[in-house]
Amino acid sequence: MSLSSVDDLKQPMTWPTGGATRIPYRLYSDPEIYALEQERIFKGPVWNFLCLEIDIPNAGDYKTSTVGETPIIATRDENGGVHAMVNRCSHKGALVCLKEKGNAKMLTCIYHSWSFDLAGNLKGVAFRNGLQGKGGLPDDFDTSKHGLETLRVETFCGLVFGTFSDETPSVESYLGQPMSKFLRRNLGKPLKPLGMHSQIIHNNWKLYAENVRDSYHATLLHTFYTTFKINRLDMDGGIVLAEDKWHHISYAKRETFDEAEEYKRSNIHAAQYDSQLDGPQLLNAWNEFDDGITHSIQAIFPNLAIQFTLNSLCVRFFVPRGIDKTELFWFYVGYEDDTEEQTAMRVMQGNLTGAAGLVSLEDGCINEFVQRGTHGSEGKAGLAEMGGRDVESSDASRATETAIRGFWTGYRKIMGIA
């Protein structure tokens, strides 16, 4: 299937009545639009996150990874340049490098041998001559235009930016001063990596690309947080978004926390009762910022956030495998200088976040109610009207749903739907 524009569909695409506010159910399971995503924003004007740089420390290191559903490589060459290419052989199509990482001088495609260097040139040919003054290649075939598909790469805080698109601008430029800033504020130290996993959910890509900005679900949802207090609507906080709206930060300060009546009242949860830990280490934490910021969470459009919860600093990264499928990545790090004591702390604190994470379990199965319950109803429309209409940072609640509304105002411009 192969789109340019919405007015290729083939059932005409509007936005209903409400702008950002109202979120076409169509939007979830419709093939055409999901194929149309994958040229308009994966491979249109946005950086798409590849890998951290410490994922390719070496020359000769790559990994790989992917650009909504195209398979990519990043590598670092002998000079400590950082590439992206395609991973897809210029000869038949097949994927060159099959394993996640690796170190080799070549990436060479099993198929039928073709080799390209680390920048992704072609550099041999099996029987490139032929053998014994027979077949072969022409004599005209042109190595220089036939390597592999290449992207444009950027690093900025230890993470590896790639786009299809000369128009996209800088890292710093997309992101713009105020997402800029925090990225330095979470990222700006050399980082080591601390451990990782990934896990299938069940959902459209774009339900996760809401969860993550959705501050409003995250102290009803999340029993823990509410009930151990790490994390709550009644603590100071705030919510800024990128000046085109298209990323945006949560953050919270628990130090200052003041309990509000309304949870009481709403009996939130476990808001009412006085639970306790059996290992409450896992909750022990130092002031490590002088922001006052204890949990945050960033995330830059189309599919990624950052996450700082405690100390537990990790990366998330969310690939689309399918229309009703996507595969979540956690990528939980440290910094170099960290003490053992401090690593020890992030370890134990990662226990709240990923697959099975006493924080982030539920959002593993809740976006599937989504993509199931809206089945079949691809002609309504969900609401996102918590805390008004407007799409601007706040400072005043975080019982809002602005940023969503922030990705859907860059969604709508970027895909071109009125």
Given for the second form:
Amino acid sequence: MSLSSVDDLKQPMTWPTGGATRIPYRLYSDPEIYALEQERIFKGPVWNFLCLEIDIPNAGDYKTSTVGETPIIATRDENGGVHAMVNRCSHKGALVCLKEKGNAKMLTCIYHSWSFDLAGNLKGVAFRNGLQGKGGLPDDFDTSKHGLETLRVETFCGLVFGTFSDETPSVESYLGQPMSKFLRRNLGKPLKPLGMHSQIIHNNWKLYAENVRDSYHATLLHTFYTTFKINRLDMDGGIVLAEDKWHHISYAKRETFDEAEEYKRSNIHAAQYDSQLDGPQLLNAWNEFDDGITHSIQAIFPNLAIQFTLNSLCVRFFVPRGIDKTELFWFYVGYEDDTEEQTAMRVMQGNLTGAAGLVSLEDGCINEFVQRGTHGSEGKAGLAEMGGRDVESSDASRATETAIRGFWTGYRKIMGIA
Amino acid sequence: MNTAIEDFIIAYAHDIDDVRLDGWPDYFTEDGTYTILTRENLAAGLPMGIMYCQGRGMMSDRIKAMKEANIYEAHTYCHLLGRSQIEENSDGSYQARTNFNIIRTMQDGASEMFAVGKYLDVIEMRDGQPQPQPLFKERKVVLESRRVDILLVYPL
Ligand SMILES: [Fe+2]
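Now show me the form predicted in complex with its partner chain; what you just gave was the form predicted alone.
Expanding to the full complex; the earlier chain stays at the top.
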């Protein structure tokens, strides 16, 4: 199925009245929409996260990933340059790199031994001139026209981004000023890998894109946040939206906690858990910055988020693996100049998030509950009116769904849905 | 001694399968460590796993959060263990390696392989009657896969 515009859909699609405050459930389960997203979003004018620079530190290093469903290779060449290509041999379409990570001088397809340099140029064709004067490629075969399909690549703060589109502006202008400034705050120093794992969540990728922008749920569903005062809505905090609305930052300042009556009064699951930690070392933390922000999550359209919870710094990357399946990668990092104690604290606080995160494990199932709950209701829509109906930054409160409205504003535009 | 250790390792698994988790921290020494990590991260020498408990206190926090704070769909585990390979260390403690396969059953009836890997244990023998009592000084749960389905809340 290859679609390029909403007009190609068999079942016409228009956005319900109410704009970004209404989220058509069909978008979570319609295979045609999913196919259209591959073209318009992942192959469109966005910067896709490919890998971290520390995944490919040395000349010849490569790492495979996917942009939407398209397999790609990111490489570092002999001069330190970073490249990205579709992981598909220009001959018969086989995967060129089979390993997730590796180091090579040339990338060679095992099927017929066609080989490519680290920038994707075709350098060798086995038996190009045939054998004993017979067979081989025609004389006019132009190897320079048969390299791997390349992506434009830019790195920013240790993140490697790629795009299929010539129209995507530079990463920095794609992000906009507030987003790039905050990324520099969090990832602006040489990074050190701490560990990675992934999680299969049984929901459409956009449910997770909403979930990371949902500052409203974070302290209702995630009891641990609330109880141990890591992140609550009665701390100073806010939401910053990018100019295009589709990226966001949500932040909280732990020191400003001023217990709100609403948590005590209302029947909030998250406020019912009364506990002291038997292992209080879990929450030993130091202030990394002097801006008072102790918890933040920043989402970059389409499928990247950077989390800084106390001292736990993690790059989350969520990849569509089908209409109702998403692989969520957790790349935990520290800084190269961290002391041993600091590394130990980051490792300790790793317990808060990830597939077994004391705070975040609910997100492994909550999006699936929406996926299942909306089956059979494809003609209906979800609501996002918390904090009003506008799509603006909110420096007063995070009891808002403005960042979710921001996601859908950007989504609707890039998908071209009237 | 090997039989006592094997019985201990089996009892641990059965307690989790039967959801008797309050006593889970008591399988460890007071300062024992429990780590779930991936084969890949272990091989790369990376320090971070999927779960890490340092001492019984952190283990009880896990159980308490699991029972009272965390939200997830009901499920149970069934551990299938291979025979343990046990060796004595020079300090009198023991090392054990045991392969496991854990089947998870969800409330809709799906029974599927959830985790496969090996336990790498350091076991201390404590005085006891009628025989010495093994305790985990260190239990590393090494998963073959880096990928967890849905979420991980019960200890493995
Ligand atoms: Fe969440």
